[in-house]
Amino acid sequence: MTKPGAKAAASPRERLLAATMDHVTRHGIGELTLRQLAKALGTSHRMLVYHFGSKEGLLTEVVRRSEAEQRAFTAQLMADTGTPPIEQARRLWSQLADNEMWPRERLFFEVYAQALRGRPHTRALLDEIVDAWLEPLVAINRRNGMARDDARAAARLSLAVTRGLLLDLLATQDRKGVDAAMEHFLTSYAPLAGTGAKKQKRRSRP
C-alpha cells in the first residue's frame, strides 16, 4: 500500500512516455524507424507497440503531453495577477520560441499533418487540438474584460497567431522577425495591452 503523501511509481508506459518526450527534446525523432527509438530508449519494439499501437501512436501521445504541459505552464504563468498580461504573453511566447522547444514543435506540425491526413493512431489528436486551448484562453480573456463571445474568437485568433508564427519561425529559422510580428499582435490586442479596449470605448464616445 502506498504510504499518505507518498507518489505512485510511474507506470511503465509512463516511463516509456517520458523517455521518448526526453528523447525528441533532446534528438529530434527525424527518421527513426519504431524499432531504432526503441534501441535509443533502452527497450523493445514489442513493448512500444504494445503500449502505444505504433510509431504514430507514441508520437501523437508525445504530442498530447507536451501539449497538456504546455497548457499547465501557460495557466500557473497567468495566474500571476501581479505581472501585467502582456508581459505574462511575452514570458510565454519567448518559452515558446526557444530553440529548446523546436525538437517538440516539429514533431507537433509533423503529428499535426498526419492527423489530417487521417493516419492511424493519430487521429484523436484533433479531437483536443484546438478545443483543449479555447477554454482556458477564454478563462484569461474574460477575466481581461472581454465579453464572453469576443473571448472566444479572441482565444482562437491567438492560438492561430502563435502557431503560425512557430511554423515561421521553424521554417526560416527568423527570431528576429517572428518577434517582431508576436509584440505587433500583443500592442494590438486589446485583452493583453489592459487599456487598449477602454481607450477604444472612450474614442467612440461623441
The other form holds:
2 protein chains.
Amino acid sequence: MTKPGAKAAASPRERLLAATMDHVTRHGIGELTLRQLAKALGTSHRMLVYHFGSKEGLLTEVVRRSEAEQRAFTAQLMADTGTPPIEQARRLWSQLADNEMWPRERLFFEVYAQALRGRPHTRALLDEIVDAWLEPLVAINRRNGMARDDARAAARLSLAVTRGLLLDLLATQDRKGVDAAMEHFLTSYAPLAGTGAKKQKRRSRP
Amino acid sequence: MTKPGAKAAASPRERLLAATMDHVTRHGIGELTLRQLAKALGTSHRMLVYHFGSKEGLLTEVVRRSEAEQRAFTAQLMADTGTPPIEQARRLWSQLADNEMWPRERLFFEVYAQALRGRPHTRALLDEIVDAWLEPLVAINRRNGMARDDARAAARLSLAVTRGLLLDLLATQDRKGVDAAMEHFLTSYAPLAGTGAKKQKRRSRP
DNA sequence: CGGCGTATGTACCATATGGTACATGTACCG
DNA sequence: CGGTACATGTACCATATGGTACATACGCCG
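Next, give the form predicted in complex with another copy of the chain, keeping in mind that what was shown is the form predicted alone.
Whole complex next, starting from this chain.
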C-alpha cells in the first residue's frame, strides 16, 4: 500500500488519468484509441489497460472526472448567495464563454451526444446532466421569490439558453453576437423574476 | 446512362444513401463502420466504397443530405407568413419535440459535436449550422417590427432556447417539463416583440 | 537479505477495419 | 449479336485495435 511520506507525485493511475483528461479535452474522446493516447502520454497502451482495466474503464473514469469538475463548478454557483441574480448570471456566462473553456465545452457536448446514444461509459452522466445544473438554478430562483413551478421552468429555460448559446458560440466563434443574445435574454426576460411578478402567464393580453 | 422509362427505383447509389440515412439516424454515425452498415443494408461494404468512393465520401454525403432536409424544414418555416409569431413558434416546437423526431435530433447533435472537432465530412455544415436557422428567424422578427439588432439577438436566443431544450428533452425525456420551460419563454418573453417595444434595454431601472 | 506487491516493458494474438484486385454479371445500344 | 458502361460478388491485403502472456524492474517490510 503506497503511502509515501511526501505526496510529491500522486499515484501513477492518477497521473495517467489527469494527463488523459488533458489530452481528451484537447483532442476529443470520440476518436480516442489507447495506443495514440499512450504515445501522447509517453507510455504504452499496456499501462492504460493495466491501470483502468479496459478502454471502457478509462472512458468511464474520464466521464466521472468530468462530472466531478462540473459539480465543483455548480457548487461554486451555490456558494455565491450575495450577488443579485442577473449579475450572478452575467458572471457565470462570462466564465463559461471564455476561450479557455471552449475545449472543455467541446468535450462536454461530445460526451453529451454519446450519452444520448447510450454509450456505456456515460450511463452515470445521463441522469444528472440536466438535474445537477437545475437544482442550484432552481434554488436561486426560489431565493428570489419565484413560485415552485415557475422557478423550475425558468431554471430549465436558463440552462437551455446557456447550452444553446454555447453551441452557437463554439460553432460561430462569434462572441459578440452570442453575448448580445444572452444580454437580450437577461435584460428582457430575467428581470421579471426579481420584481415578484408571479404567474402572470394567465393574462394573455396585458 | 440510366434512363429507364418508369423511375420505379432510384439509382442504386440513391437507394444506398437513403437506407444509410435511415440506419445512421437510428444507430448513430460515430460508431459507424462500412461492414456493419453494409450488412444491415443487405449489401457488401465493397458496394459502399464503390458508390461513395470512401467512408469519408459516404459520411460527407450523409451530412449533405441532413443539411438538405434541414433547409427544407426552415423553408417551410419561411413559407408560413400568416400565423402570429408565438403560435408559429408553438407549432414549430411541437413538431421538433415530437418523439418521432428524436432520432433525427440525436443525429444532429452527434454531427454537431463532430463538426466542433473539425471532422472533415462536416466542413460544409459548420458555416451554416447556426446561420441557416438564424436567417428565417430574423426575417420573422423583422416582419414583426423588431429593429435589426434586436431581431438578430432575439433570433439567436430563440435558436439557443430551442436547441438547449431539445438537449434537455433528449436526455430527460421529460416532455412536460421541457414544454413548460418553452411556454415560459414564449409567454413571458416573446410577447415583447409583438408589442412594438423597441430598444428598452437602455433603461437599466424601470 | 528475501520475498512480495506494484509497476512497467516487450512481444504477441485474434479480430476488425478501410480499401483494392479480379472476375462476373446485366442491360442497353449499336 | 457484341460490345460497353454500370453494377456486384469473392477474395484478399496492410494496418490498427483492444487485450494478454511473460518477463522484469523497483521499493518496501519482515
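Numbering follows the first chain given and starts at 1. Remember, it's a predicted structure, so these values are computed and weren't measured experimentally.
Checked against 51, 148, 126, 83, the hinge of the rigid-body motion between these two forms corresponds to 83.
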